[in-house]
Amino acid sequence: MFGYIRPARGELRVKEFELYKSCYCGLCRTLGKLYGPAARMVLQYDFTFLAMLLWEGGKKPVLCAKRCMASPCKKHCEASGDDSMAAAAGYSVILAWWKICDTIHDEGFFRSVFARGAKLWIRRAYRKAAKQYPEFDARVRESMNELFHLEKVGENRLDRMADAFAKILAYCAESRSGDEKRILEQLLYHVGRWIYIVDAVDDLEKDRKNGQYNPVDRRFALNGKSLSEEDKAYLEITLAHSQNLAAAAFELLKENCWSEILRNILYLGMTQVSGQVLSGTFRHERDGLPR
């Protein structure tokens, strides 16, 4: 889907890392327990970190050694014990439907035969995830129309099309209450901006060669061109305002067992994962992270 909210696994010390896997397992885990084996092919970085944002202050996670279709003969570490890791794997779901949704929209037929597969595979999940979380799918589907009828007029300002998809983003905060549902919400919303602008830039060739709509190529109306260094400038300038609101909420939030985590996420992931799609080196950029 995106994959792009990560941490920067050089500056994580060993048992950071280990939990962070361990996270990632546990979500693995919990998509493939609530919505089927098909579930599992959704599973993204970007949703283990909101596993871990959404986590209660004062619960630990359980740790249990198990394995997996991915390791039937190692044993890893999973996580499990917070309601979190249950939202993230329904919201998963149903951003992921949406997603590709938005893919055969975009690719037409022949292009999208594996988008159409994808589809049908996780159709009974994303139908029980829609049930089990109603308002959100709906508040999704309203984004993604939004989406849509931006890209059809060709809209060319690249602040209007991200602000339809950072308001996805913000909806996952729905279930909190009070400041932290405010907090959560301007949090999740400059992160679903950031991600939504680093999509724009990583798939613009991809896009151009394709003939597809792309909001970075409308919004410096390249006309075949590369992005010139005063566009990266930039763009490199709005990522990082968005990066810092987002940081600057996390720090209001009470602290819970993933918080140096989240901090080198949102602090030297996201600065990682920008310099990187900017270079044009993300594609190519070995992190170590699980696959």
Given for the second form:
Amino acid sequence: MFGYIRPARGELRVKEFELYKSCYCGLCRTLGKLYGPAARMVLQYDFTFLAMLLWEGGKKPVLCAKRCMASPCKKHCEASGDDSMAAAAGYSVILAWWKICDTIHDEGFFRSVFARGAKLWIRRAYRKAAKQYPEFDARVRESMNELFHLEKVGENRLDRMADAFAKILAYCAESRSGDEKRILEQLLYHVGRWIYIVDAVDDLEKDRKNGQYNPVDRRFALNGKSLSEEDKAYLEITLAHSQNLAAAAFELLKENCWSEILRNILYLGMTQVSGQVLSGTFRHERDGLPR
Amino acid sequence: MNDPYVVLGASPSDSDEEIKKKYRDLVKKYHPDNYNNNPLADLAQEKMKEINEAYDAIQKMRERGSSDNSGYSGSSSYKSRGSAEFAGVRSAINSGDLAYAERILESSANRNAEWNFLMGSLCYRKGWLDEAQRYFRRAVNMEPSNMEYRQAYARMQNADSTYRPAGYQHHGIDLCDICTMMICADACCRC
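Right, the form predicted on its own is done, so what does the form predicted together with the partner chain look like?
Time for the whole complex; same chain goes first.
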């Protein structure tokens, strides 16, 4: 469900790409520092986006070169200096936990060996994060239950499903207030809706093979067939629509030091990813982003 | 009030032309059309007001008559054009009281074109774009001559993409062109 919110590498300036990498590494460092080395496993592009988005207005990131486990020889630039990093780290641990629980549930006892291992691996990190953000944890649990229930009754409204997931992301703006909160909620809601639908399209093949519920399959009543070109065009428009509404909300926010990269993600990165997912090439592309 | 130059992202050394260009770019960005029936429309409107005031202030500072450009003004809330039955629903959607609007619509037995249109508007406000598109399409099918419904449906089909900052354009056909083409085609078809 994660990893779709990323910049279009080819359109980033060198300076911006270095900054993006520093934020990615900074988030990884924050995860390790706050939740132990095991938590670094949950590092995702999506939460790098969240950390940049929640970054407070005028603050500049503190950059310093450090070594880490992933690159012990060469030093990498790491950004720090705002609470948004800690919040993004906490949210990502909680979401990763519930995502793993969901996978275990879907896959059954034997096929979920890896997922059960991962669950054990991040349990301590999850407990700590859940204690720090109990309301967010409760909200994710609620939404996951809702999704589970809707899957069981075979809900065929794509929006109804996406809504449950999008609300989780919208809740990431809980620490803000006033107009800024409203803007962030709308922005994150549409990013969440976009992620949910893109993920559903991406999983179509896999879900069909495993005989699992897939919201896009239900919406277009595919019953095992592939998406027609017409359906794909329709999905592309509805995804672009969410993207446009997120971007329109973004333009109302105050600029911060990550704005150019965020614009790249919202206007270009998402378009690129949805195009790749719909054409089935997403898994094969190498985009040169940090790993 | 904030420094008008900061509001427009310009500097005092910029020429009148440059200021005008920046002003126009911002107007395009925050134009009410980009925030039609959007929960954040009020904020965009505020922004628009701020930009207009800043532009006027700069014009005055530069001691030029502002007769040639008095700024853009526009209102984003759409006028109620429908029947009396759903007037309350329309104003509820406009003011953002979605729960009330939904309750009234769900309990209404009269599921005509306007009902579908309003359901579409409601879904749109919630961010349920797929559902919104389906309701708008139904409304257009039931009453093809209604411009309000058709506009709403057309906006869904071009995914509300009216603005993109410079440097973030897609390659290929501009969606504005498609829209213009559709309007032209539409004008030709009507007898």
